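Here's a solo chain for you in structure tokens, the form predicted on its own.
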Amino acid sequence: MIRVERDGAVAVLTLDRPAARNALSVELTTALELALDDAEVDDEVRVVLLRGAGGDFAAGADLKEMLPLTEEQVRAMDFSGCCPRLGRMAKPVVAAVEGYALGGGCELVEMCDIVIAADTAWFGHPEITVGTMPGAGGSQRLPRAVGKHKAMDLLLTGRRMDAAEAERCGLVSRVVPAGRLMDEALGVARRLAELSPAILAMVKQSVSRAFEPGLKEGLAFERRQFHRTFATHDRREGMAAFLERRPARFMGA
């Protein structure tokens, strides 16, 4: 589920579930958490590069897994549909994004430090269209990256934006031709790996501090709201409709 490779002091972590567009199953997110833990404590790793296999970054959470879950189950699991561990990495994380980065995939992007996107990439939060909402920081980190009105546009409509729009609004650091994506992303990661790891950590901590006020409380509130959606008819209907490839019939309950 997670392919781990080394490029000098760069740990390259690949979401490796291409047949499902790297949908974030519990197995995949657990494997990613363990890989991040290993990279954090490995003194030979200075930078993490996160990418997806098969032409997509991550198309979101695995709705087949999510559909049967109840509010009680997701609360007991503290389920997020993503991998919050990424947001707590002390070492710099570079994302190389192509294809879909939607829902939980977009939340992973929002947790990274530098985002290199192929010109074929698409970003968005379609959770609203299947009767739920972000559960791992989308409603908190996205507004901090792109501002309230752009975030509301994406979160309330569920629409996707292309790489050019994502760069304009500040979600993406750079956009490059798809054929150059890994060269560019690895080049950035290698450059960071040449610098002082102590100072890199200080800079990352300092920049993060600018966005921290209220973030912890906001993430906890968002998770509670996300869990509440699992008690609704509309969440079950929205996910079932998506999997059955039909329009959803939302009832407001």
Ligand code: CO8
Contents of the next structure:
Amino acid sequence: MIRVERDGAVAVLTLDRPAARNALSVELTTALELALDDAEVDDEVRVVLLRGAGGDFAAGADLKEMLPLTEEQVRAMDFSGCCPRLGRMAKPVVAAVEGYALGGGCELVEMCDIVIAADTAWFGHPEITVGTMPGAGGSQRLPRAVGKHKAMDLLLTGRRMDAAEAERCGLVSRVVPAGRLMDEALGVARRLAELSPAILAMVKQSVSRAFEPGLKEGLAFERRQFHRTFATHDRREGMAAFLERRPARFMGA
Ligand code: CO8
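Let me have the form predicted in complex with the ligand next, following on from the form predicted on its own.
Starting with the chain above, the whole complex follows.
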């Protein structure tokens, strides 16, 4: 589910579940969490590069797994449908994004430090269209990256934006031709790996400070709201409709 490779001091982590567009199942996110823990404590790793296999980054939390969950279960698991561990990495993380980065996949992108996108990439938060909402920081980190009105546009409508729009609004650091994605992303990661890990960590901490006021409380509030969606008819209907490939009929409760 997670492929771990090394390129010198760069740990290359690949979300590897292409048949489901790298949807973030519990098994996949648990494996990602362990791989991130390993990379963090391994002195030979200076930078992490995160990418997806099979032409997509990740199409979000696993809707098949989420459909039957109840509010009590998601509360007990503190379920996020994603991998919050990524947002706590001390080492720099570069994302290489092609294809879809949606829902929890987009939240992973938002937790990374430098985002290199192929010109064919798509970003978005379709959670609202399946009767739920972000549970791993989308409602907190996205507005910090792109501002209130673009974030509202994306989160309330669930529409997707292409790589050019994502770069214009500040979600993406650089857009490159699709065929050059890994060369460019690895180039950035290798460059970071040549620099002082101690000073990189200081810079990362300082930049993170700019976004931290209120972040912890915001993440906790969002998680509670996300869990509340599991008590609704509309969340169940939205996810069932996606899996049955039909339009959802929302009733407002
Ligand atoms: N979960 C489970 N399976 C998925 C998912 C997913 N999120 N996305 C795609 N798949 C599966 C499909 O079911 C399909 O499987 P099968 O062949 O067995 O039917 C396979 O991947 C290929 O998908 P499609 O046939 O749909 O391929 P298309 O090219 O027609 O469409 C899309 C690709 C646009 C990516 C489409 O699959 C899609 O819209 N996926 C769902 C996107 C989505 O709604 N994501 C948000 C999920 S909710 C979420 O992430 C947030 C929950 C809050 C928790 C916070 C962190 C996640």
